[in-house]
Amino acid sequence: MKIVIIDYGAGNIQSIKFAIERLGYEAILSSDPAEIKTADKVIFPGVGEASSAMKMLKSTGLDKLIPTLEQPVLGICLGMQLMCTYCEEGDTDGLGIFHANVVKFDNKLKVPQIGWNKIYDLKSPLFSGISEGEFVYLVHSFYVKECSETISSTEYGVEYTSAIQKDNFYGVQFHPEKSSEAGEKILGNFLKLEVRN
């Protein structure tokens, strides 16, 4: 299986690569459209600020490529947020894959949210073998509002989308590579998803 982690300068990609290797797979780091198109699975990571990350995607043409991919794609943290329609951070238009907006947590809360929190209302094969209320690791100041594409929810002052899916596109707000056994299981479930023809 060919697994490509999109390397566009805005992701903690080595820790994801190591997590995949712990599961017994190899992953390639690449920003080459031909390499990405021929992958069986694509992982779209992201940390940092939305508008600068989107500029990096645009500079390589990946903003046009990613929405056209037909294999399973997993956006992680900022990667998931950039797959949405709009990010309040930096007043940024996203890739428009998910019909959801990304907004900032209320200032009354400790922001960013850093640490372990529960996921619930799990609605996808991504969560096969994962219990309701499982803990995952999150670091973020902005969140995706709940929508029809939400496949897991988390509560932090407000109930929000911690995972999302539309067709072959998946996104998780949490870091599976930092979420212990549950995170590895979710990553493994993604890598085992069937490719739709």
Given for the second form:
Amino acid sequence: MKIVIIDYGAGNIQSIKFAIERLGYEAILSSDPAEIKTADKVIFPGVGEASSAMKMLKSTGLDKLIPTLEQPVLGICLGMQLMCTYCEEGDTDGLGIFHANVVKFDNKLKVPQIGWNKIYDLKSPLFSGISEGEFVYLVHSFYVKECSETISSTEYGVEYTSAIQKDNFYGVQFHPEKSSEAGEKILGNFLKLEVRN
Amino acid sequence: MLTKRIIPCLDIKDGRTVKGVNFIDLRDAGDPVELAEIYAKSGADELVFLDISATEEKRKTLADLVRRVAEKVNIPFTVGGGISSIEDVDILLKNGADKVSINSSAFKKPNLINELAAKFGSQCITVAIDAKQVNGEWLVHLVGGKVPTDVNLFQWAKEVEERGAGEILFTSMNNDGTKEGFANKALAVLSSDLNIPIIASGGAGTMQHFTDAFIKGKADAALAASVFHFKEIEIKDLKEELRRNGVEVRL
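Provide the structure of the form predicted in complex with the partner chain, given the form predicted on its own shown above.
Zooming out: every chain and molecule, the one shown earlier first.
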């Protein structure tokens, strides 16, 4: 199986590569459209600020490529947020795959939210074998609002989308590569998804 | 609900763990990677590696260590000690660190916080502050607490937040090493004044001390070294006790 982690200069992707290796697979880092298109699974990571990450995607043409992918794609953290319609951070449009907006947590809360929180209302093969209320590790200041594509929710002052899916596109706000055994299980579930023909 | 975090801290010198480690089931008590794996399995929420070496090879050794930890450990970890530039941070994050902790370098050149937050995002920039209460006033100290300044802890903490730090690691030098509990009053002031998470450090001796740091001190996370290294407190027992006391934790 060919697993490609999209490398567009945004954030810590080494940890995702290592987590995939711990599961017994190999992953390559690439920004080459040909490599990405021919992958069986694509991981779209992201850490940092939304508008500058979008600029990096646009400068490489990846903003056009990603929405056309037909194999399973997993956006992680900022990667998931960039797959939405609009990001309040840096006032930027996203890739428009998920029909949701990304907004900032209330000022009354400590921001960023850093630490372990629960995921619930789990609705996807991504969570096969994962219990309701499982803990995952999150670090973020902006969140995806709940919508019809939400497949797991988390509460931090507000109930928000901690995972989302539309067709072959998946997004998780948490870091599966840093969420202990539960995170490895979720990442493993993604890698085991059947490829569409 | 977001849970409170328990964070063991490992002191690193030339890529090895130093002082205060007594894990009898370890093949090699000095190997930080092995120790980190054990902590990750025993329920630690995060790890902090504090590099105290001062050799020229330091940056390379540390980057190497970070890479080896990232390969094996499935929980987040922070690296601190002598980090003073964008290049330092870049190499640590690229090798798999989730966060970096800066201390004296941030105090000497506060704009470093802004630069790092802009380049890497606030979420991976922790500012560590060592402070000591002198004649009733909490004053910031530098170089591992050896050099006093005349700057007030709470003022500096506010500035650190405004400049874009993602969290603050506050060590009370009055409490550090005493095993008599965390500096809960100062912690509570920090936690109420600031809108970023506060990690409590210095003074852990009993499980009750952790409960107090979370309830009285309103801390978001608590860091300790020797009570964990010498197995005086098992993380699992600590978390069960915290939950009994009404503190939300990951179990």
